[in-house]
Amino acid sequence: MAKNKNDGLNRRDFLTKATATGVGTAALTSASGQTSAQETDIHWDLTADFVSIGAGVSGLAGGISALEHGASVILVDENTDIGGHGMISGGNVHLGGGHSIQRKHGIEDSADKIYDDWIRPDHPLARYNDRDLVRVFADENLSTFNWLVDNGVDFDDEQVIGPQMASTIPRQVRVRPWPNRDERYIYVPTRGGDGLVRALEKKVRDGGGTILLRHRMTEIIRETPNSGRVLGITVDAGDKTLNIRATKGVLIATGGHSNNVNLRRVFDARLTEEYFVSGDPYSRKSGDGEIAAMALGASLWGTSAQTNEAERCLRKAGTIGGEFCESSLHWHPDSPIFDEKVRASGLTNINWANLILVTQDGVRFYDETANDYDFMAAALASRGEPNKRNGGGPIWAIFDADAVARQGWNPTPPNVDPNGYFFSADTIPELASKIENPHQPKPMPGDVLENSVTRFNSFVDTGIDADFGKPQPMYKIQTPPFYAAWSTPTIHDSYTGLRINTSSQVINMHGEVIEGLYAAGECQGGFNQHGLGRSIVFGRIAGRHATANT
């Protein structure tokens, strides 16, 4: 942290010098009107009332909310564009309470109904939730929907999706894609998340907010490490380091921790490095916000939600043959990041009867048509690899030319990635010998894979899968060329994070508020709901509380 060279000056001289170097008196005065030694020691490069670490859905919502209360706003994001995972989402927003689209379709709803649904003891998504957070979420649903409309978000009013998750009535509404899309920034043309984040981005910029891209937070600055108010943040801007002062509040909106192998393994030791993350490679769920807050004593909350068996952290591959195989995210070759980062769209519309799934050792492990918690547990099971006892390792889909014909696939780039994620050969042993991937610890035994295929083919003859009960119809794997496609499960959302109160303020291990620090979205714990709704609600609350109450 940079020290000001004028430490020896008296206060009047220092303030004059600081103002001349771009650090005004507002940057040196805490919300209480008192100036701390820590504050006067720091050279602040930039100052705003409200600073968000992250310019995704939560950060944008918080920024607009703060602007509405007359605050100045800076949003920083390490990515090259705004939106986080919201940019490449389907644009489905889980909000109810009796809004206009629900009423149009005759759906009766209320805040009390939302609350009752999301504390249900009979539903794994609801039973673990912090009731105080659910109550404020429920009470904010209707006003947040209307607020989004007022801020330029265009919803498709033709349907209300659901019931979904723990909701017992339809609540989920879909955003229309951003009109007149700039082709340079259409990351996933088939998805509408840009209609949400572009509208919110426009509101932030039109309101005078500043968005700094390629700025990665490296530290949250506090009066002292163990006490006092959060003062601002330090960011790495590539060629320079900046200290950014937040006079009223800092929002952690960094999108969760799914990409951080060490942090995600705190919740499930099996989630080792071979499991890629939904939304990769557009934006990282780095865990940076949670780790920086925990360094100040912040507490995690509702950690059981990360491994519940309903809204699973881990998802079955939805596309195969490419590095990134999230089921609902089909990357298009026209995406501006495709050639550099994605490289393959993956083979889609998979009929699991057409193939078998094998481990890194070439062994079948479960009924390929299944998609339940037991399937995931089998995929993650240790195979006895002495140098890697945690994590199940790569899962490969094995199929033949007949399967390609039945599926109507074109197993060539850019549909598949032959650089480590898709292989072909004229024999099964040759196919096994070709499989080389950074997460494949040793060559796959050709005789083992051949035995697996032969045994499965015998089940097709009898019509009974004697190993795993795979239902008919099943198809033999017998016609060359033969193929091996990456089919390893992917990690989805972070379903837990920092403990917050009903004002989105971060709470420490002693149950006390860390003044000036807020969290929302996937880096927030205590409320296990997938999607954009909770991120918007708690981001909006954070911006409002930080600027209307200090």
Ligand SMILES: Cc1cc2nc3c(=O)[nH]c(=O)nc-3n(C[C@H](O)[C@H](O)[C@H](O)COP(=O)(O)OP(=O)(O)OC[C@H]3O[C@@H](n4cnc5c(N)ncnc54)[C@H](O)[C@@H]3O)c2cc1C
The other form holds:
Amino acid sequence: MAKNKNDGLNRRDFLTKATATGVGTAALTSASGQTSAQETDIHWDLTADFVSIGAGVSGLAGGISALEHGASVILVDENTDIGGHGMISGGNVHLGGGHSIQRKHGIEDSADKIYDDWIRPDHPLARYNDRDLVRVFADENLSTFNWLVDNGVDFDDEQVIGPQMASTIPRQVRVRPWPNRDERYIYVPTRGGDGLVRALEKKVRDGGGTILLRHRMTEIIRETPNSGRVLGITVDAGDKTLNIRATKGVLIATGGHSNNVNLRRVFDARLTEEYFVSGDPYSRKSGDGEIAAMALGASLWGTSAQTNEAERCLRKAGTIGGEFCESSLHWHPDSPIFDEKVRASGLTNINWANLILVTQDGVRFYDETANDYDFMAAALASRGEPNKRNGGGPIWAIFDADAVARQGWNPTPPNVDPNGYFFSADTIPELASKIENPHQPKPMPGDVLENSVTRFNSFVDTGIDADFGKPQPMYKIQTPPFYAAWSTPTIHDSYTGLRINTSSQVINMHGEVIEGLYAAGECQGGFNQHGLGRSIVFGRIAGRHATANT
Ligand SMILES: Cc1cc2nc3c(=O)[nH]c(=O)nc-3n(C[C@H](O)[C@H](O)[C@H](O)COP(=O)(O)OP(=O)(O)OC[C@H]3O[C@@H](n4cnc5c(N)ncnc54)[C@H](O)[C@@H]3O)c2cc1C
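Following the display of the form predicted alone, present the structure of the form predicted together with the ligand.
Next comes the full complex, this chain leading.
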């Protein structure tokens, strides 16, 4: 194994790096599986027992767990703040097993019940799961809930939500918002996710862990690509590049792959550039961890989970008029990322009877009130554009001044983003001509949009939507000004990723452990469960196994 120059040990070792981009100066696994080692003299800038790539939910859990076992810990995160998607999440944690809040509400639960629910052959979220991962998840639920409480996470004990997902009984418990929230750090004011990640952050910092923000992992360093331990990582810290040594383990906790268009299209070729990821622009599901691990021969696992059309892989836009509007996000204009990145809070509480949805060509494509996978398939269907054979392009909501009045909307900034995501005009053809957006390759034809509106208005007269069966009441689009608001579906969770074993160790294509490499959260595969619960459980396991081998 390589020795640390800073320890005064021999540094002339054959070391290899695998890059997050798949391209780098160091030796990589080639497409044929052949490798070329390169003699590299690694200078370690920093050393810790346990290093997490990502200071989101699973990274923080892993960090605390490692600290508890006496390890030194470094968490790196490319973002300007900790938390990842956990920060802007609802803070609803799916953990059961018979914990105190379930008992308070008379709900009987056990590890075996969790296991049975999450391997159910009759549920698409359960039938594809790796039974070994579900078993350890089930067995660790109760202890993980208690561990969170011990680590300062404040759960609202007034309710247990559910049954949800594949669970047959209520299990989801909500974390209270972080007390004394600093106004500058409010991202989504209605959310409690900050209560979870701020509590975990405090525990890491109080425990002596180091969190390095604006540090992006670019490489995972291993003795050779095909063998030996993972030794550490390389990070890009803006003005410098650092090598960080991990003597006991590196945790990949990068939060999934959905922001990487090439990687997400491995699973669903329709997911072209126009689909933003729920959670943008707070933090990225970069795919960096998966790509760097795959360059070391890591396997993916349970990839069907990404496309089995269960739960939340894809979502109808439930908030419209801004690039980063999504059904559950309402960005706070005081948040530090609002002006530079978010730009619009969006128009909310949509009554879909008030508008029509059209493609980039101005054509209606489905009953606007629907929210099923047939709706999603219609929205994501290519219309045969010569330069756009995959993906459905932007979807625009078209409505009028009467709809705005009925909804009580104020269609001005910062509620909407007139810079490419919201337009208004006094006539429908003029509205079409104004729509300019990076994902709209050519202007919307005014005559087509006008025909769509006229035809829809005729359905209001007859009371029957002859094209898509939109239920009544329907409202005519007739009173200027007319509006077009960005309403393109969004991508939500990553449901597949790296293959891990029950100790969260990353497994290669031969079914073997890659020593020193762990993965948890949305970048792990094999367990089709939304969100925080599994991220915390497997992050906690990783930190413990790397530092205490249990
Ligand atoms: C709007 C919204 C609401 C949600 N609500 C809920 C909910 O109520 N309940 C629930 O269970 N789940 C919810 N979720 C999902 C939940 O937040 C995620 O599943 C969870 O945060 C995933 O944890 P993670 O550790 O895998 O990733 P994250 O928490 O996203 O953390 C990943 C971290 O890795 C960092 N990173 C990425 N690439 C690199 C790199 N190369 N170098 C360094 N750092 C990197 C990112 O910046 C990020 O901080 C919600 C998600 C969203 C978007």
